[in-house]
Each structure stands twice: as C-alpha cells, then as structure tokens.
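Below, in structure tokens: the form predicted alone, a single chain.
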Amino acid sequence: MRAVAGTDLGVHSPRWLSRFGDGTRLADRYRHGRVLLAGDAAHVHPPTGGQGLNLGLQDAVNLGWKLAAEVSGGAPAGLLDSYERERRPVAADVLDNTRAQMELVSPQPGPRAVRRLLAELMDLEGVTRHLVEKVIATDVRYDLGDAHPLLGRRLPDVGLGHGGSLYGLMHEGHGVLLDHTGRLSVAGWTDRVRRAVGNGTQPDRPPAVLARPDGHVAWVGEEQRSLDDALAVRFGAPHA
C-alpha cells in the first residue's frame, strides 16, 4: 500500500493477506483424450464479481455426471464430448465480464464517464436483471434445442409432496423428470432417470419438463414418444 498509495492508510495487524492480478486465461481445449480440465485448470481471471466459484462448480457439476455415465457405460454417442462444448463458452463470457469490470475500477476519465453512464442504465429494471443474471450465472443456457423457451436453461428448485423438492432428487446425481400431467413413464430409464409427480398443469406451467443431473431442461412435451425419444438421445438407451 506504502509503495502504491505513498501511505498504508492506518491499516495494521492484517488477519489474512493475498494477491491478485488482471490475467485472463482460457484453455484451448477442455479435452485431450483422458484428460479433462476443469475449474481454474481451465480458466483463470480476476476475482472480479466473485464469479470464479459458480463458474468452477458448475464445469464440475456438467462434468461429473456425464463422466459417470461414460463410466457406468450407459452414455449415449458424444456426451463426453458434450462437456467443451457447453462450458468453454461460458468460460468465455465470464472472462469478457470480468474484463469489463477490471476496466470500469480504473480512475481514468474514460472509465469513469463509463461507469456513470452505466450507472443511469441501471436504473432500468430490464439492463439490471441482465447484469445480475449474468454475474451470478443465472443466465447459462446450453444449445439443446429451441422447441420451447425453457430448454437448455437450469430448472429452478420447486417443492414436491411429502416435503420433498425437485433439487432433492437431483443428489444423486440422477435426471429428473417432473410430470405435471401424471401420466408419463420413464420405464427403461429408472436407473438414470427419476419421475416427479406435480400439483397439476397451469396455463403458464409445461405440462411436463426433463432435468438432466446438473438441473438444465433437456425436453418439455405431454407426449411418451417424444419423452422417450429425449431420454434415448440425453440419457442412453434403455435397460432391457
């Protein structure tokens, strides 16, 4: 502080010290045959935001279930290969974000003017909710489709019967689909799949909705073909 500011500012007995720096890494590849990166192995970047840890634990997340299912042998073609696809641009748009707030902390007058113009665009309801979406990852959805609004985003946590919930059944590290229209099957899947049964559809409720294991939707439909379909495509043929 002394060398920076000419001054320590009063500040003394420090409990804990670190440092960081502006660089700003992406891996080329999240995959090389049998070994995979993940986390800060694949990324780095200021800690800007505090957006690192999400960013972290979800390549974690979208990573350990599909390596289970390469496993266990029930992984359908390309699952593994899946993984890259999904999170490197992710990474990227982090990497962009964090970017953007290193630029804006800096005492320059062209920050600066930024950072107030920034500040009158926040005002508005539709420039905040996208800024916090994208800081606190809310906001990732993967290319699964565009059928319907929901696919390829995560799923949030909704309460089931018997003081159960939807992110429950998710722990062991199963899909989940939740019914609302009580009559779907996932026969043929039960070793991967959990079925849910909702409180009945509404007009702005999917009659039905499958969950792959890190919570991202991967089909919405009413019909058993169609389900059964997305779940020999998500999750592997199915058992005899």
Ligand SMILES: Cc1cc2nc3c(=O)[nH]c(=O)nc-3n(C[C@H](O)[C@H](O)[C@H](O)COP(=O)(O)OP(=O)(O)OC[C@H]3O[C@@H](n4cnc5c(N)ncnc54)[C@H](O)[C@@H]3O)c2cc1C
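Based on the form predicted alone presented above, generate the structure block for the form predicted together with this ligand.
What follows is just the one chain, with no partners and no other molecules.
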C-alpha cells in the first residue's frame, strides 16, 4: 500500500490476505450452438469504474428477449446471432477502458504524468461527458442503421399521458412503439409489441420510435409501411 498509495492508511493485523491480479480476458465467441456466454463468463476485467455488473446485466437483457423469441418460434433469421455481434464489442471497449485505468494507477513517472494530463482534460465538459457515458454505458449504440441518430441507442424513459412511464410498459419484455402521431398501428405484432401514444408531435423529437424489449431504438419514422417493414425485420412475421 505504501508503494502504490504512498501510505499504509493505518491498516494492520489482517485476518485474511489473498492475491488479486489482472486476469483481463474476453471470450472469442459468445455462442457455440446451444451454449451462450454472458456476464463474467464472457468477459473479465479489473473492477475499476464499477462496470462489470452493469456489463453482464446488459448482456442478459440483450440476450433474454432474443432467446424467448427463438424458443417461442417466429424469431427473425439471425436474431440470436446478433447477441454476440452487439455485445462483444461493448465488452472489448470496457476491457480497453479498464486496461487504460490500470495503467494510470501505476506509481511510475510516465503513467503519473499521463494521469495529470488526463485530470486536466477532465476539466473540459466534453471529455468528462465522453468518459462518464463510456463508464455508465449510455454511449452504447448497436448497428441498427444510420438513418437517424437515435437508431441503436437506448431510449431514455419518458412519462406517458396516463401517469405511467415508457420503462413501466417494458417490464413485460415486449417491444414498445412510442407513437407521438397517434395514428400508427402495431396490428399483427400485438403479441410482441405494445403501443404507447405520446403527447403529440413536436419539432425537437421524432414522430414515432420503436424500441426493442432491451430499450434500444430499432426504428424512427412516421409512415406505417416503413414501420411494418421494421417490425417484420426486428420482431419476425406478423401473426394471423
């Protein structure tokens, strides 16, 4: 402790000592047939930034509804394989930022100089925002198209007219169409997607947004035909 922190902090008489090393690793694959990895089984890294639990939970939330769709039939082709495609790069990024943080705790002059420089940079709001969004994972964006900046990002919670909230509607594990136009329909997918009517269109928000059960935006628009196409691609064929 004296070598790393410059003080022993007054600790003494340990009851138990154990070694704690950096075993950073990322599984090459998240899926092998019927075996799927999530959480620490898929990725391990130092606990700097307190990111491991969140990372694992987000794996589970990404995977859960895809597994359910696969098991109950009607999942669109490739849905289950999108789990690894979406989640493995997120873990690789966490491994990168925890590795970088571990470099910064070194007492060597080089890393200490980088730490001072980074501390200066963190006075800039844009840098702080970038780092905070990385650590709390609100910067995660899956590749669900680039027609709108919200696509692939997690939709923030919003209040709904009747006192409920968007996230409240998502507790059932369904997708949600947040429809500010009041004229769109999810007929054909009512077993998988709920519709919430927003508070009317406004210039600063999209007319309608379709969120997957994990809250990530799968479609933004206002035309029924375009919505139906997106529903079929993301949730499978419509029911009879």
